[in-house]
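The chain below stands alone and is given in structure tokens; this is the form predicted on its own.
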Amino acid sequence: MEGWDAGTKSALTQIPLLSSRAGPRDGEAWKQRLKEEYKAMIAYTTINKTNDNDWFRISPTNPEGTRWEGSCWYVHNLRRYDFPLQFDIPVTYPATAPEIELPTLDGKTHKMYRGGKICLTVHFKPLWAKNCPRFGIAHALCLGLAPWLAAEVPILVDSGMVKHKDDEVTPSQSSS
């Protein structure tokens, strides 16, 4: 945990670790893993709300819990930037981390690939592998997506690649 800020360390130590090694193909064992995932997500969301650091909403979109969608946001220069968020649980989960996608940012940064999947290979994937199966979706958001947003959104905004919704001109505004 060297190099992490106090907030990240605090949140990480409060997110429950998971114990089940099951993946989506493992039937009843997967259902148990999914229950652990929900508990960890609830704990992480509660931590964030308690610390006034609420920054995402996410839920499964299928009964199997293998497809997740929602939104995340980042505040830069006192303005909130919202992004749709999605990912699939890989069949080799939990050995393989989910690939988190922000489709509206596809092609806007070199730290992204294949349809808006954020690049987590150098920093996050070794950490995930070392902590398999104890890490889950909440850990991927805390240690993968959150730092990625903090590093990339300010650059994207300052370079003009991402505009705030209030700065975008709609066709009806431009004709008046």
Given for the second form:
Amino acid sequence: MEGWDAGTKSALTQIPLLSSRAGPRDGEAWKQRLKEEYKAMIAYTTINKTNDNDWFRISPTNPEGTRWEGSCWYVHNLRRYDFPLQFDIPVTYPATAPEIELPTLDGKTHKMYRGGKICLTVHFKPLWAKNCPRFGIAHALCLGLAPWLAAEVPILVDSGMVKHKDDEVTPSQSSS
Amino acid sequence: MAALTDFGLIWGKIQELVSRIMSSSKTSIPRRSKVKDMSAEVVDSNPYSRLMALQRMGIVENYERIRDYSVAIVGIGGVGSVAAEMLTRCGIGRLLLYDYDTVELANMNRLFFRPDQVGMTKTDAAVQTLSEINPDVVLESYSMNITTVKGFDVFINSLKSGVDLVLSCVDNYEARMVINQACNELRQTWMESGVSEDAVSGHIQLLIPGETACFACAPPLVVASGVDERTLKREGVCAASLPTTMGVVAGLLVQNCLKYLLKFGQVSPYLGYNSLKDYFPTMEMKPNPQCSNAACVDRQKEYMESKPARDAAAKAKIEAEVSSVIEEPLHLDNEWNISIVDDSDAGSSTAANTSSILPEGLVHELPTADKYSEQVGPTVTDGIDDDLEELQRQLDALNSS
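Counterpart to the form predicted on its own, namely the form predicted together with the partner chain:
Full complex below, order starting with the chain above.
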């Protein structure tokens, strides 16, 4: 765990670990896994709120719990930047992690694959592989998405690729 | 000044010719009609004469059998599209193409797709080009993401239509694991291919469920770049690509595929390609008895149980071959007591613990999952019989506050 900041480490140790090795095609075992996912997610969200570090909202959009949608935000220079957040639980879950997507940033950074999937290869995939099946969605957000936002959002904002919503020119103003 | 005028004249003619070619290519494409039987006749109009010549040369016993085979290609990118073109030109019977992406200008550093196809789905653009090249091939286009639950159902059902070989030409671990899952469940032989993110190395791998290591048996192998990894600049980009490396890997993959289908030469179980040193490591991998993929373990059991039948068949084959040749000792005297030992198991290893005995130049891409005998930190097993809806309400409450 060397290389992670104290906040991430502290949050990580408090997120409950999961135990069911089950994916969306595993019927009852998946329901069990989904319960564990909820519990880990509830715990992580509570920790964030307690530490005044609330930074995302995410919940399943289908009864099977395989499609998750919501939003995340990052504060840079005292301004908050919001991004829609979404992912599918892959059929091979939890052997493979969910591919976290920030669709509004698609094409704006090299650290991203087609469709707005954030690049997790170096900093997160080995950790996920090492901790399968004990890591869940909450861990993916904590160790995958959070460091990605911390590294990329400042660059995207400073380079002008991402504009604060207050600074954006509305379509009615821009059309001449 | 005469020479200059001549040049001007020729230049004008070249320009005229170019514009004529450009306009004619769009207006009337003379599409060839379908060919009923593959002919070995050597005439300009026979698209298969050079392929059928493989029979006369004694390389392939029956080339025309290629028309009976169906191949599924997953991932129609730098490797998959070229592999599809190669198989199309070889006259494969049926090709099933899977990809969820669209053609973009950023793909133009690779082969196959044309700038005028930008915006089309990769599968449709491929069908367009491939059907022009060879109308004899039956083409099926599946534009979808196979890693989602819905996409996977379509994928697995389409493979049930009778596919002889699946070629994995995807660019990520997740999709490979999905193909692995489907093939393990369907007892489907498949071939994996990959090009490293730094674009200078690649590999192909044969996977026969139960018989060889599956993709989940061990962390995936990658060919080490051969240069000091610390000197590689990873900042800023997540993937580079070269048409050369991709073309080489596509060629190796389809060559192995043709050898497998048409039964000639040796089918490679694993072949790596390190372009910086032009080094090609090979190896064999046996399945991991403790593989985390349940379908793989089931296939391994089936393979073990079928061993007596396989042995009997192999013995019968050898006997048939022996009886056809007159048996006599190869060497009458054997002064040094030289004898031949069976080396069929040499060079192969169980996927579970290969890291110490990998051939030079191969490394694992990801670590193996840790085994924890004791709990490290809290787990969610306490009171786990909670109601799912109650948990949903709790999360919703947190999310709305």
